[in-house]
Structures are given as C-alpha cells and as structure tokens.
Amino acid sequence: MSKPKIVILGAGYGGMMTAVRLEKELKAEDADITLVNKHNYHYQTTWLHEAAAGTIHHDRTRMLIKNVINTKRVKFVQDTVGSIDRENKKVALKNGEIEYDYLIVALGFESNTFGIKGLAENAFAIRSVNTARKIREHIEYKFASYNNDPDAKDSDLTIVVGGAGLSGIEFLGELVDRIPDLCKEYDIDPNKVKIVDVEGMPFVLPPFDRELAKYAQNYLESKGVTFKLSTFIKEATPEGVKVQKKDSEELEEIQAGTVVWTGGVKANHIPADSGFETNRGKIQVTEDLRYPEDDHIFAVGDVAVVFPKDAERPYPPTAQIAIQEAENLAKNIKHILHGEKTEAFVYKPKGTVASLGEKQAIGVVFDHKLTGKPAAAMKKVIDDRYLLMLGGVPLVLKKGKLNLL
C-alpha cells in the first residue's frame, strides 16, 4: 500500500511551519510530504518593512528552504501554483502538476488596492523581498539624485505612506531611523525631507490599545512624520497622490517622489479562481482547519479565515495565528492518518508588539503594556523565538536580532 501524499502549497509562516512540524509529528513511513513554493527561500514577512526602508539588508529577511527543512523527509518543489483541481486531487503548476491525498493551502496574501485609481501603477507595496528591495533602491535613488540631477525637485524627497495600520506604522518607524543616514550620506538638509501618512480612520493602529497607539503617533510626529487622519487616497499619479478628507468634497494634491501603499491585503486569488467557496476571498475553514466541502483539504495563514466558537468576527490574519494554526494542523494530520479524533484550533494570544524603529516599540505581552526600549527588546525576542521554532539555535545565531554571541 502506497503512502498518502501530503502537499503543502506556499512557504510563508503557515506553510513553512506546517512542513517543519509534520517532520516532527510523522514518521518517514507515515506519508510523503511535498512543499511547493515559487521561490527557493522562506522570508520573514514581518521584517519586510525594515528591508523596504533600508535599515536591514533584504537578504537578512530570507532563508533558503533547503537549509530549514529536512530534505530527506520533505520534498521541495520550486514552482508556481496555477490552480487546484479538487475533483481529481491535482494541483496544476507552471511546469507540470502534482497529485495529493491531503492538501494544505497556505498561499498567503496579495496587495489590495481597493480599486483606487492609479495605485497599482504609481505606488509601491511591501509584499515580498523583491518589492521591499525596489522600495529601498527607489528611495535611495531619489536622495542620491537630488543634488546631482538638474531636474530634481524638493518633492522628490517627500515620501507618502498610505495606511496607518501595523505595516504602515512599522515602516514609518524604520523610515525615521533611516532618513538621517541618507541625508548625511547625500549631503541633504533633513528639513527638506517630508514623510506624510494618509489614513482613512480617525486614529492610527486600529487593533491596538488607544494609549499605546497614541504613544506611537506622538513618537513618529516628534521625528517629523505628518499624519493626515480621516483622509483617503483617491488617486495615485506619477507626481504623487490626490487625497480627500472625510466629509469634504475638495481634493488635495500631495506631490511626492515616493508613494508606498500599506493600506490593505487580500487572500491569494487561486482558491477562489479554482472554485472554492470563500468568505471575502478566504477559505472559511472548520474548527480543525478543514475546507468544509472536502475533508482532504486544509487551509492556514492569510488564505484562511477562522471564527472562534460562537464569535461573529474571525481571528485577525497575523503571523502568530498562522504559526499556531500550523502546529495544530500538523497534529491533526497525524491524528487523521492514525484514525484518531482531530483537535479544534484554539488561538492562544501571546501579545502583539509593533516596532517603531530599532530602539522604540509598543505592545501588549501577556496583558502587560510595553513602550520604548523594553517593547523593542520584546519584539526582538518574539522574532527570534520564531526562528528558534523553525530552525533551532543555528538559525537564531545566523538570522536572529538579539546579540547572543
């Protein structure tokens, strides 16, 4: 009798951790495991804002998959997923197809422009290692050209950030760390640089405690960031953005050399395009993370939506939840293969921390509010803990943020 084939689509937080945990939960004779990803590396999505600002090199955010998984236990296929054929239990890839007995969909997210005119063409989005690198290179080019290009304008030094959620605020924190270095390197008066954040809500960091969110806003404002709250980007152009304040009919034009959109993401389009029933593009899974219409398909991470028992709102899509989903799913796959009852997924929040650059942050950890350097240190602990779970001490020593040596 042949071994069941387990196929994992995507090597983000959910997919990567599922592969690593399945190695530990299953014996070699229990199943054949295959991980499919379009890149040969896994990257820390929660570090991309640092790479985009240029405070860390983009290579530090990523790690080769072959160096994390046991390739004797998990087969890695570098390819792009095209569609999922549930009826025939096959996944179409760019360079072929792959059959499965159990499928784990962990395809992650895509940037969501909400139909804003010109945004896709004229704004950057922090969604991958390559896009983060492009943002860093673009910003540095604008600074490098300012004193050397006769056509350079003061507005070339203006950076507009769309959105004041977690990604937007963390990116702003890195920018205020990075800009002084760029000004010094390219002999630019720091007063000529403008950083403007445009947010539709009347406050920043909607999921966070209001006191902590205000701390973050005050800190960033003290570093020169201008917030335009209750204001919406209506159009992005090659010259900047056009914005409109809530309850106003007037459009304001902000000229900028760089526009970065952090205002929203959506689930990967492949499940919906493949005929899955979705909730706002996401696969709404059962309590054991299965697709309701097929007991052999599971979903984790940004492509899945999970509702707590008797709750009206789902769990938020965070790396922390994706990691816990992966741990639960690996156990459930083992239960299924052994004919045992599965376990319901229950999210156990351990806290959330938002970085504001290298030495500042805010957060709540085990119901304790943290700000400043203690919060920044805790952020590094959280990041390194994930590396420890993924690849053990060697990965922490190679990629970790705390100085353990």
Contents of the next structure:
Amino acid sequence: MSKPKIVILGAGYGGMMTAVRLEKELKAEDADITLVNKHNYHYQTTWLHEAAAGTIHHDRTRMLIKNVINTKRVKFVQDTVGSIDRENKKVALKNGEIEYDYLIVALGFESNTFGIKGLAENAFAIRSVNTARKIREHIEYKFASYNNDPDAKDSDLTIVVGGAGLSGIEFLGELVDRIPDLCKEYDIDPNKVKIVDVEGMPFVLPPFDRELAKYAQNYLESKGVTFKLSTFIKEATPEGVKVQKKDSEELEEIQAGTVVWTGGVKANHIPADSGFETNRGKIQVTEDLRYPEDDHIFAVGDVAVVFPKDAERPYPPTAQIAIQEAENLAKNIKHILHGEKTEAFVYKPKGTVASLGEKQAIGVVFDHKLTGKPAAAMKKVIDDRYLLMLGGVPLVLKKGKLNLL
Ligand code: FAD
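Same protein, different form: I have the form predicted on its own, so give me the form predicted in complex with flavin-adenine dinucleotide (FAD).
What follows is the whole complex; the chain from before opens it.
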C-alpha cells in the first residue's frame, strides 16, 4: 500500500514547526511529507520590524529551509500556491500541482488596509522579508537624498506609522534607535526628523496591560514620537496621509516621505478564493484544528481561527499560538495515522513581550510584569527559544540574539 501523502502549505511559524515536529513524530514508513513555500527560506516575521527599520540586516531574519528540515524526511518544493481543489485533493501551484491525502494549510497573513483610500498604493506594510527590505531602503533613500536632491523637502524626513498595536509599537521602537544613526550618516539635524503614529483607539497596545502600554508610550514620546490617538487615517496620498480625529469633521494633512501601515492583518486569501467556508476570511477549525467539512484538511497559524472551548472570542493571531498549534497538529496527525483519538488544542500562554528597540521592552511573562532591560532580555530569550525548538543549539548560535559566543 502506498504511504499517505501529507502536504504542508506555507513555511512560516505554523508550517515550519509542523514539518519539523512531523519529522520527529512519524517514522519514514508512516507517510511522505512535502512542504511547499514560495521562497526557499523561512523568515521570522516577528523580527521584520527590525529589518524594516534597518536595525538588523534582513538576512538575520531568514534561514534556508533545507538547512532546518531534514530533506530526506520532508521534501521541500519551492513554489507558489494558487488554489486548493478539495474535491480532487490537489493543490494548484504556479509551476504544476501536487496531490495530498492530508493537507495542512499554513499560509499565514496578508496586510489589511480595510479599504482605506490610497493606502495599498501609497503606504508600506511589514509583511515579508522583501517588504521589510523595501521599507529600510526607502527610508534610507529619503535620508540620502535630503542634502543632495534640490527638490527635497523637510517632510521627506517625516515617517508616519499607522497603528499602535504590537507591530506598530515595535517598529517605532526600532525607528527611534535607528534615526540617530541615519542622521549621523547623512549629516541631518535630528530635529528635522518627525515620527508620527496615528491610532484609532484612545490608547496604544490595546491587548496589553494599561500600565505597561503607558510605559511604552511614554518611552517612545521621550524619544520624539508623536502619538495621534483616537485618530483615523482617512486617505494616503503620494504626499502623506489625511487623518481625522474622532468626533471631528476636519481632515488634517500630514505630509510624509514614508508611510508604514501596521494597522491590521487578514488571512491569506487562498482558502476563501478556493471555496472554503471561512470566518472573516479565516478557516474556522475544530478543536483538533481540522476543517469541519473535510477530515483530511487542517489549518494552523494566522490563516486559521480557533475558539477556545465555550469562549466567545477566538485566539488572537500570534506566532506563539501558531507554534503551539503546529506542535499539537503534528501529534494529532500521528494519532490519526495510528488510528488513535486526537487531542484538543489548548493554548498555554507563556506571556507576551513587546520590544521597544534594542534595550527597552515591556511585557508580561508568567504573570510577571516586566519593563526596560529585563523585558528586553526576555524578548531575546523568547526569540532564541523558538530557534532552539526549530533547529537546536546550532541554529541559536548562528541566528540567535543572545550573544552566546
Ligand atoms: P506566516 O508567518 O505569515 O507564514 C506564512 C508562510 O506562507 C510564509 O513563509 C509565506 O511566504 C508563505 N506563503 C504565503 N502565501 C503563499 C503562497 N501563495 N504560496 C506559497 N507560500 C506562501 N506574534 C507574536 O506571537 N509575538 C510577537 O512579538 C509578534 N510580533 C510581530 C511583529 C511584526 C512586525 C509582525 C508583522 C507580526 C508579529 N507577530 C507577533 C505576529 C506573527 O508574526 C504572526 O502571527 C505569525 O507570523 C503567523 O504565523 P503563520 O505561520 O501563520 O504565518
């Protein structure tokens, strides 16, 4: 009898961890495993704000997939997924197709501009290595041009960040570290640089403890960031953004050389476009992460939505949850192949830390609130722990943030 074919779509946190765990859970004779991803590398999305600001090189955020998985056990196919044909158990790729017996959808997130006029065309989003690299190069170009281009304006040095959630705040933290270096490099008076964050809520970091969120806001303000809270971006133009304060009729224009939108994400469009039943674009899975209408399809990470037992709100889209889902799913695939009962996914929160640049952060870890350097050190521990889970000590030594060598 031929071995069942397991196909994993996407090599982000969810897909990579599923592949690595399946490698351990299954014997070679149990199944053929294939991982499909559009790039030949896996990247750490949670580090992209650093690459976007230019505080780390983008190569630090990525690693070749073949260096992390055992390619004798998991076949890697570099290709772009086009659609999923559930009826015929096939996935259409840009350069062919692939058949599956079990399918794991881990295609992650896309930026959500909520239909705000001009945002898709005139703002950047921190979404992938390539988008992060583009932001870094754009900001650097604006600074490099300032003293050389006769048409350069002061507003070319203004950076608007849309959104003050985790990725927006973390990006601001990197920017306030990076700008002084850029000013030195390009002989620019730091007083000419403006960083403005526009957030619709009346406070920053909505899911965080209020005291910690205020700490983050105060720190960033002390470094020159202006927050426009209870304010909405109404339009982005080549010249900047038009914003409107809540309960006001007036539009204010902020001229800016760079606009970075971090205000929302949505699920990858492929499942919905392939006819999956979705909940706001996400595949709503059962407690063992299975698509209810097809026993052979599973979803993990930002493309999936899981409701904790008896809860009204689903788990949020985070890397931490994608990783834990992947661990649960690999075990469940083994159970299924061995005719055993599957285990429900239960998220075990270990805490969340938001970095504010290299040396500052805020967070809650095992119910303890942390700020400043201890929080920044904890963030690096979290980052390195993932590398340890994925590729062991060699990967931590190669890519890790704690200077072990
Ligand atoms: P992704 O990481 O999005 O991976 C999806 C993969 O699928 C990618 O490799 C992509 O290239 C591939 N892919 C997509 N489409 C196709 C296609 N058509 N064909 C082939 N391959 C495809 N979460 C935290 O828990 N903690 C944090 O501190 C944190 N910080 C963040 C900071 C930033 C700047 C951002 C943007 C997000 C942050 N998040 C954080 C959220 C976290 O990054 C996501 O929840 C996580 O990346 C989801 O993992 P995933 O595996 O579902 O998807």
